[in-house]
Structure formats: C-alpha cells, structure tokens
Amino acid sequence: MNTRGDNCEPHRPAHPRIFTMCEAGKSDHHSAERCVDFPVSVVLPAGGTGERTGLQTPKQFCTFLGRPLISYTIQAFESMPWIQSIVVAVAKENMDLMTDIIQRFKHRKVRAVPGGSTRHRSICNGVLALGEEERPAVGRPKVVIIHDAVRPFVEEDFLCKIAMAAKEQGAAGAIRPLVSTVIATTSEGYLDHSLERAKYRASEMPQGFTYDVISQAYQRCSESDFEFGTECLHLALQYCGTNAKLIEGPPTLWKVTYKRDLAAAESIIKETLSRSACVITGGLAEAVNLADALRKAVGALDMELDIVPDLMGDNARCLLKEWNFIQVSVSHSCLSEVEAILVALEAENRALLHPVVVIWVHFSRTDELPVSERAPTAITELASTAKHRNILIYGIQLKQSKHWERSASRVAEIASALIRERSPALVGQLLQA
C-alpha cells in the first residue's frame, strides 16, 4: 500500500512564485532569514533513471527554457541566504554532467557526490558528505533538508517552517491531502479494503531532520531498508524514536514524474515570469505617482508591481525576487539608470536562469522638449549589448497630459505585453504611449 503523493495531484498549481518567498507585497523576504539562525544544508537525491517519463535522459537532467530541471531546483535553494550548502547525489555515470551544470550556471553552494543504487543509499551518501564537509567555512549543519531534485517549486516560508520544526522536534515533513482513495488488493488482484481518505495524508518533500537524527538513522537501519525503503521519516521514528512534526504544505510541492509534467513545469515558469515586476522611481514624486498609477492599472491585467526608489540596501532583495524591471525616468533622457540596473543584474547572475526584461519609461513634462534624437540610438545600442547577456531592454516614452489615468493604463498595457511576449523584434525600440 502506497500513500506517497507522487501521483495524487492531477491539478497543477497555476502560478507558484518560484525562487521567491511569497507573492509580491505579501511577505518580508528577510523574515525567514531572521527565524532560521542556525546552519541548514540540503541533500538532493538525483540518482534516478527517470523510467516513468519514458525518456532516455533522466528527468532531473531534462532541459526546458535552456536549463536542466535540477538547476531550477538548486536555484530555488540558493536564493535563500540561510541555506549554507547543497549536496546533490547523482549516479556515478552522471557526475561529469552534474559538475558541468554546476559550473555552467554558476551554482555557488553546490557540490556533487556519487549516489547509490537506491534512493536511501543516495540520501545516505549525501548526509555523510555533509559530515565530511571539505570547506572549512561550512561546518556540519544543525538541520538537514531532504528534497527531491525534480520538485522545482520551493517556497521559502514553508521551508522555514520545516527547518524550525525539525530543529525543535528532531524531524519534520510535508504532507498533502489525498486526492484519490487508497485501496489494498489481494494477491489475486481483487479489492481487499479501502482506507478512509480523511484520516490519511500523502507524504511529500521537503523533509527536515537534525543532523544527528538522520545520520544515526542511516547508521542503524537495515539492508532491507536501504534496498526497499523510501520514507526517511519512518527511519527517524523506527531507529531514533523521533516522531516527526507533520506540516501541510502548499500545492506547489508537486513532483515532475511523467513526460507531461515537464511541459507543465515549463508552462508554469513561463507564465510566472510575466506576473510581476519591480518599478524603480529614483524617489522622485512624479515617478512615484506614475508608479502608483501603473500598479492600479496592471492589477486589471493580473500582474503585480513592487515599487522601490532604488536597488540599494534592503531594496536589493528585488534583484533576487523579480525577473522584470521598469525604470521610470523623469525630465531627462539619460539611460544611466538603466545601465545601473544592468550592472546590478550582472552582479547577481540573474539573467543566467531566464531572460530578464528591463523597460525604460521616459516621462516628459508638457513644457519639455521631446526625447532627444540620440535616445533611440542609445537605447538600441544598449539593448544590443544587453541581449547577449540574456537581458531584453525596451523603451516607452510618455508625455504628461490631462488624461493621466488613460496614459498610465496605456503604459501598463504596453509594459505588460512586452513582459509577457518578450518579443525579440521590439528589443531596443522606443515606443510611444
């Protein structure tokens, strides 16, 4: 009888906010960092062959949007500053491939170790590697998070809950309601009995353990556990007497299991990229007013905006959270503000994961001269250079008028379309609103 939740979530989440803590404006990015004040490391077992996908390539190495699936999962954990290290356990024949992925996408907290012939053997190898950490600056963790390499949608606030509960209880795990009824069959293939669905839950990932609990559990478990077991929480209970705290997780915990799931993950990521942006105002009153008007207008377009004066200090968290930026410039046609965004994005390696959209909105007063003749050429040249770094730059010129709300709505429509479509044909153009 199997009650794990691999296949019991037919309805995929519409818009998980991947690689971030929560939806824009609904959570403080630093709250998890404040509450998790102890060392936490992650083990990602990735030694599977991907038989159920029907593909020759193991699903964790399948590529969409120019990036392997496992790299999305790694990036989700790397974006959380309180995660100190990540160990990926892969089959020996895939060690070179994993090393190449780490180097190519500049993963900073990750190292690969040889996995085992079964899931538990791979996890055990990862846990042992954490106890033998080669980097002096990274000591043995207090808590170990175990997560599937093929569950790319990780929410930071939920992971914080798992880490805190694991520290307090010794073990903690994610659960989800069962969608389908679970039945037991006889050896002849007939119905034996069914379970009352309301009393049971599907065991999911992530799961968290203190290092001592999970390492001792693997030291004490049997060969049969290594060969046939899948549930880490059961090992903690059976061999350490640690009863895990179970926490209901969000619907975004679903796992890429079948070929169709790869297409679903790609679709979710594409749509997620177009649902939010950060507006940078420079702190000028006119720019702030325009940003507020834009925020109201894009609400009708099912999009959210963060508004910040700059990307300095605490506002720099937007560089880790957003994939789209709108720079509002008032009373001048200088592109230095856009250039500053490009420098900040390059420092964070943000454009390695997905194309980043940067929209320059030049807001001119009625008494000003039109945008200089140099501006269209300058933005084209800047966009041409940035495009090689996977950053797409567009421009919108807006003149002050009596129909303020209509103008803001027009800018919102254009910006939303540019972010959604990411059209190469319009890169570097200065559009009129």
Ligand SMILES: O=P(O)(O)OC[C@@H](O)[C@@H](O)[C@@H](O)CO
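Residue numbers count along the first chain shown, from 1. Think of the rigid core as the biggest set of C-alphas that the two forms share within 1.5 Å after superposition. Being a predicted model, the structure only gives us computed values, none of them experimental. Compared with the form predicted together with the ligand:
- Splitting the chain into two rigid parts between these two forms leaves residue 94 and residue 247 on the same side.
- The smaller of the two rigid parts turns by 39° against the larger between these two forms, as judged from C-alpha superpositions.
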Contents of the next structure:
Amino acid sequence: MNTRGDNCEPHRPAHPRIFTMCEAGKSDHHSAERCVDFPVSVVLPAGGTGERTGLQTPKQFCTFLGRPLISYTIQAFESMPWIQSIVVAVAKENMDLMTDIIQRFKHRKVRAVPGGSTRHRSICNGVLALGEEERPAVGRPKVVIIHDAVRPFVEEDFLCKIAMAAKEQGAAGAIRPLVSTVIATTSEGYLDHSLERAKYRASEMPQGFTYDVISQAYQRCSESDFEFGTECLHLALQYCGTNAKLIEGPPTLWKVTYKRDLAAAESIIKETLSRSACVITGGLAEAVNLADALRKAVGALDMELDIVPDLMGDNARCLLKEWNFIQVSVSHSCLSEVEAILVALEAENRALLHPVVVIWVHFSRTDELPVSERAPTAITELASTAKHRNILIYGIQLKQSKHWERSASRVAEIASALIRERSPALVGQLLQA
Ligand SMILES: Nc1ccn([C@@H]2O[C@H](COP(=O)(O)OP(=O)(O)OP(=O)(O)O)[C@@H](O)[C@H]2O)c(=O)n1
Ligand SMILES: O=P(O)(O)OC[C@@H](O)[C@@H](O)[C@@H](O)CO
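Moving from the form predicted alone to the form predicted together with the ligand:
Everything in the complex follows now, all chains and molecules, and the chain you saw is the first one.
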C-alpha cells in the first residue's frame, strides 16, 4: 500500500509485461529445514515483457525442453520443503497463461496475482497478497524471499543463508563482484569519474526481508520509488531504517536479460539433465560387457553410468533419480524391455517436468541380421507415441565385432550426444554404431 493507501498499481493500462526460470541446486533439504524453523514465503516478480531479449514472447514464457522458464524457477522453490508458499506476480493479460502453467506442471504452493507496470509494483502486489493469504495451511510468513522469476538457478543452501540473515537483521541480499567498472558520465556524454570497483558490488537476488519490514517499506515509499526504483534493499533502509546484511552468492545467481542468456540457461538445464544414465543389461553377458565398456567410455565424456540388470526391487530407485536410460538388448529385436521402462516411467509420472531419454542399444551377433532389416519400423512407432508423453526414444544398433572397445566407445559417443541434446528430430531413429 503506498502513501495514498490504495493498491500499488495506479489505474493505468498494464503493459503486456512478463518473465521467468530454473533447477534447484542439489542440496540436503534436511540441513536447510533444521536452520529454517520459521515460515518463509516467496514472491517471484514475473510481470515484465523482456524487451531486452528482442523477442515477442516474454522470457518467462520462453520454453526450454518443452517447459516455460518460469516453471523451472517455481519448481526450484517448491522443491524446498521449508518454503510454505509462492506468489508469482504476472501481467494481468498473462494470468490465464500462468494459471495454465501451474495446472499443467502440477505446481503446488504457488498462486498467481496481477503484477504491476514496474518491478516494484509487481513485488508490492506480491507482498500484499501474502498479507491477504486465505489458504488455511499458510500463515503470514516471518520472512519473505523476493527473487526475480528470470534468475533461473536457485541454490537451496544459499537461499537458506539469506532467509536466516533476513530473520536476524530484517533484510538480507545477495551480492556478486562487479565484472565491469562503474563510471559516471557528463551530460555531454564524457567521462565524469569512475568508481573504485573493489569498493562496490552488484546487487543480485534472492533477497530476504521480514514481512513487517518489506510491507512497511512499500507502504511508506514514494511514487518515484515505485516508478523508477530497482532496489528493494534501498527501500528497507530508507523507509524502515533496516540495513540489509549482504551475502556474496554463487555465480549461478545471474539474471536472464538478453537473448544470449536464454541460450545459456538452456545449455545449463541440458547439462544438469545429462550427468548420468542408467544402463539396463538384463544380466546377459554380452550386455554386461558392453555396459562395462560404455562406463569407461562415457567417463571420458564426464558422464556417470549406473549399471543394473533390471528396474526391479532396489534397482527401481533409478526410476526416481535418472533422466536417461540405456536398454541393452542382445539379439532379439522386440522392444518389450523398452516398453517395460515406459510403463515404469509413466507410473512415476517421471516425464512431467523434464523429457526422459530412453536409448535402445540393439546388439546383434555376427550371424544375425541387423534389427534395421528385421524390424525397421518397430522403434519408430513406439517412439512416436512415447514422444507425446515427453519420453524421447532413440535406437543404436551394434554388430558384434572383434573391435569391442572401439564399438563401445562409438556407442558411448552417440548415446551421450543423444542424452545431451535431447533432440526431438532424432526420436525413433535407429543409428548405426
Ligand atoms: N513490471 C514488471 C517488470 C519486471 N518484472 C519482473 O522483474 C524481474 C527482473 O526484471 P527484468 O529482468 O528487467 O525483466 P523485464 O522488465 O521484463 O525486462 P526488460 O527490462 O528487458 O523489459 C523479471 O522477472 C520481470 O518479469 C515485474 O515483475 N514487473
Ligand atoms: O533492472 P532490472 O528489472 O533488469 O533487474 C532488476 C535488478 O536490478 C534487481 O534484480 C537486482 O539488482 C537486485 O535488486
């Protein structure tokens, strides 16, 4: 609420403005839960238009591997058990789209509220919404985390530090070293003076505030703050006398701003999904030998393999943590083993948030016809239906030869490329190792 006592948003047509982003860093939820024993809610300002990307689609709705950027950021926060609720502030004209994303990707804890014509107004609307929370299980938060929805990579351990510091100090913010020197220019466009870079830091996100501090700051701040301000920490100091604790954050805190940042974000998401794979051998000797050779070969490609005979019993754990599966079939050309993987993946709804890769490696003995001649369309048909369920099936056929290691490293190269790129274009193809 600003000085006039009305909502943050003046009665002007809202700009069609919106944004988004990413994957939680791997961390031990338990250690964070031990530290954060007070209610924490999150405001994700996502009401911008992303003009600096030069794209028609606002960056928060640009998709990566079939999912909008904002869904990655939401999922990162909702995967942290100690976050009680999330409010996303989006432009009014994107409320339906945001609601659809929440439903489609089964986001919990999160609700969308109308953003504002500036970032501060969007954040203010989000903070107001937390104060009017009606969901019974969600009380007023002790700490409010504010995080640009287009800062894709949120690390739980760091977020925990920000939340703890905000509770103790009233406000806390992430900082990073400056990359470029900051200079002041004259009105004629000449150098006036430069700042000593070592004395300054870049203010990043996440930031944390006690609910009282941030809500008071927005009640007291000026129209000029709402219109032109970019720094919540400044509002806390200026209007509440609260001096934020500054904590240097990891390099992953960057904000998607330009088109190149979208490519960088997609590359990091793909890399995160490509670090390991599960190889299922059926326990057959040739398959186990190939899997062992594959493990050596992919090690050089910075990838780890978990080799199991099947996905039964304890081995079913692979279904809950892997995004990539390699089924090695020896001789028989039927895809029953791949179909079994599909059934297991769907039972766990594993492909909801990320596309899952299943690679069928068909190993044929020297006296057998290659599967491309015996059952050329089998994999294409199966892959076509699986693709609609966000499971990408690829085939690699391998003929038994005396150059075992060379064949295995060839399979490894192809498999790791398929896993890394997750290309829809190659789905259903039977590649020759
Ligand atoms: N009226 C606005 C403007 C921005 N934001 C959000 O604030 C975050 C950081 O803003 P920025 O990166 O500047 O996004 P845009 O304003 O959309 O980008 P641009 O300035 O290029 O248009 C983004 O998540 C953006 O969606 C917002 O919630 N409401
Ligand atoms: O100005 P923009 O809307 O591009 O980005 C907002 C940033 O200024 C802001 O997220 C941090 O500097 C921390 O306040």
